[in-house]
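What follows is one chain in structure tokens, specifically the form predicted on its own.
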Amino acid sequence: MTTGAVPAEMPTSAPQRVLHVAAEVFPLVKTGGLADVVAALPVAQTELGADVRLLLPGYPAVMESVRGTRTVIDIGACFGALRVRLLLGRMPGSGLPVYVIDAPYLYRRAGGPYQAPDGEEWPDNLQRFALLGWVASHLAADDADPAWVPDIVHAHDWHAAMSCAFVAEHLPTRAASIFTVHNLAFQGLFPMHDWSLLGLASRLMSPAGLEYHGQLSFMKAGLKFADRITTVSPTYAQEIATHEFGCGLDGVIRGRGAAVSGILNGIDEAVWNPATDAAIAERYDAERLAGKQACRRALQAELGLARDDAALLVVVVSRLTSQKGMDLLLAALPELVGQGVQLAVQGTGDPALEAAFRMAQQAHPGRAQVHIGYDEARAHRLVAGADVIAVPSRFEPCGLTQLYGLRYGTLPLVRRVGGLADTVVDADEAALAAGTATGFAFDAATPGALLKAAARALALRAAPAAWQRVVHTAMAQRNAWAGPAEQYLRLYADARSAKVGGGA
């Protein structure tokens, strides 16, 4: 299995059409960093000469804010809607062209994206999704826009996966298709007894198809049909692969061999700078840190911790899952608030964690403090006024906050998993040496482990001269998108070639 870039001599110069397909993308519709992925990626392939278009479901915010829009097609009834159109409009903001599939009764609700307002998931998740993936192919088969046909069709996550399907199975295009999974643990699994609703062949109701141990499974439906597949991290591509990372799917996994690869995520450095960041206290770059230390007290200030400028101020903005380590750290809590750091956190997730959290922060009063939500500005200046951001995973495909981390001077407490290994440098004796260190690093999923490395934080923090090194370091790395986008357009031209030419 192949983890790295396609090789660099791989041809990029003929513009490529290219349509990215997602279920969310910021700022209109967001629940994790697949929003932020979506809304940077096609932005840099743009800049980079590609023609790319994105295609969204028509949720509410998606209708109110795309802009511009005119229809391109009337679909009528399917997947359980009886009024069907697709449209063409502009993203605000960046203007890329993005097709929005208007659906009323599947789209068009209260709630979250996958969700009803009381947390359960939609009932016709099948065919909204189905959906999405079934204009994907028509888009790609000339038969919905003949104006733009895409030579790439990019699935984002389970939600987008069965556009692998419908190109491959349904209908006859040149279009080479992209999977990319970003949470393998998430996969779009449905009763077999809704087979008939996708109006694909009985034939792939089997192990060699979509049947995933008597269900139905979109995830596989990517792995299995895309002519390429990317994770958003080499090592995460790798992990996928074994027993313990591959969530069931490690065998589908191995059997496409070199088809799978990984690259990276970057970040949009336009949107976090703290060099120009609008939502924070005090503007500054690694040259100009006194405005970090003015950052940290005005978060303080806020968050109604106590002004104590010894302590290690960790904060954290995730989703409050196992997944994410946030047990781990509410486990080793107590004994971190005893050695000086204060905590603060901003999040949603496990209704049972939410009320941990809360818990803690009436235990600890002006050393913790939690937000259950999420607001933008606020992340902002949570990571640009702590000292260590803390992302102490059990898994990780790629992770977007110690990326922001590194940018603010924020340095990353990280488990070396996935992206958080491919990104972070751990302050051990050689790295601190050798000038590369950007953060501290642990192995076991365990409280002690996590508690290792903060106090190894807390102990370089009592260095400041070693400290600010470090901090310079890390805002010295470069994690924008031009890189992965130009390794994205190689794997592109990389599938279409062997498309064309019949080749694997």
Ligand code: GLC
Contents of the next structure:
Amino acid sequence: MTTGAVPAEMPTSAPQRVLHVAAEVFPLVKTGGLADVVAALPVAQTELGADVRLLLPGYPAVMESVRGTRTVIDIGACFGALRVRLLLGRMPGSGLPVYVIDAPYLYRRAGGPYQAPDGEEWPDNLQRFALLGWVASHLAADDADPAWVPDIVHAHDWHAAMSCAFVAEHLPTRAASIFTVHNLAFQGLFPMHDWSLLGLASRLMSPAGLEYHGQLSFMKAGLKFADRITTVSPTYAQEIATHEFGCGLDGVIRGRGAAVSGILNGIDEAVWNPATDAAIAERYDAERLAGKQACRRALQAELGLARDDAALLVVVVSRLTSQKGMDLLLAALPELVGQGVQLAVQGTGDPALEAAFRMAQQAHPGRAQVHIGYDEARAHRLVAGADVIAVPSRFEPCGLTQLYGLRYGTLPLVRRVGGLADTVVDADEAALAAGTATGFAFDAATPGALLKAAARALALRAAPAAWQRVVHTAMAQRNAWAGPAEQYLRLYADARSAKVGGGA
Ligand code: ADP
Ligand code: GLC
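Complement to the form predicted on its own: the form predicted in complex with the named molecule:
What follows is the whole complex; the chain from before opens it.
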């Protein structure tokens, strides 16, 4: 098949119909960066001319916020729910068309998308997310909404991964499936005795199918059956094929060979832009950095930190988990504070880490400030007001907060893994001389390595002109969604022609 004289900027010749399938979307339901991606990527693809829709579970926040819904089809009873309907409406804000699965028994309950208010996983997550994939496959097979049949089913993380197995095994469809791994560590494992609930052929109850060490793995449904697999940075795409980062699935990933690739996430500039951000004390850009100084002073006042213009103000906005290297930061904290760092942490997560950060605040009044909680507007004030944002992760598929930091002239201090390695240029002598430095990176997952990188940040901070140059380079780096959105559209076109060419 030839592509003819398609101009380089045209992703495809005809609008592609793309169905994104996901368990969260900003601002309706968010536990992490997945929600930010699912909100922004489809909009960026629409702006490039694609015909894009979302498919979401009908949690209370989704049922309340999606506008103008109408029933597409009454599905009846399935996956333990007596009454399931498929609705179509529009996202608040972007107006993106969104299918919502209204299954009150499975989705309409207080608590998180994956966990009950007590922090326990919902006991019926298998049914809740199998239904999500099953409805996606019916949309692809044109028997749910014949008025709109996708060319591409793009499933995000394990919650949506069953779409790929159902599309491949259950119903004949022309749609190609794409599976994006946002985090390989969360796999959707269930007891094998629940297999019969899925309605799939028993031959798939094997290591060549969905079986994973005696359990049933939704992640494997995506890895085994998707036409193409992506993850959210090129470096993480390589890492997950290794024993160290593969979470037991590196063999499966290596087995998919060239079907696996990495596409770096973007950031939503409608939400994260210091020149238009309504949540911060004063708006600013690279040419008007006085506003950043105002944000810094306002933040020190808000947090009860000493008004100290010389201190290096370091923030963290993160899940408090070992993935994020928060134990490394805790171990380094006394020395950091001793060197004149002011540290502000905002996050939730592991109860032991939460408690340890609370104790650190008590031990270092006026120098360490800890907020255990989730607060979007406060996250913007922290990113805008800080000098440095720390992301010392053990592994990081992409990471968005370092990208927010770059955009706000808040230099990232990161461990050199995954998307952090792909987005931050360490301020070593060569990069400083070449004018390419944008932050501080270290390799070993140790408090000592973190402290050495922080020492370099402190030294650079003491040389204001050099610091300003790095801030300008960081702010000039563009991570808008248009580029990655186009990369995905090209991948879709490729997956579709391979599927048609393969006679599937
Ligand atoms: P992950 O998805 O692994 O948690 P990312 O960096 O991709 O990491 O995305 C995290 C997202 O969640 C970012 O938008 C970040 O600002 C937000 N976030 C994390 N913790 C908090 C918090 N406590 N308050 C507000 N926003 C938070
Ligand atoms: C996951 C990853 C994070 C990534 C996000 C969005 O939560 O942990 O690194 O940025 O997904 O893709």
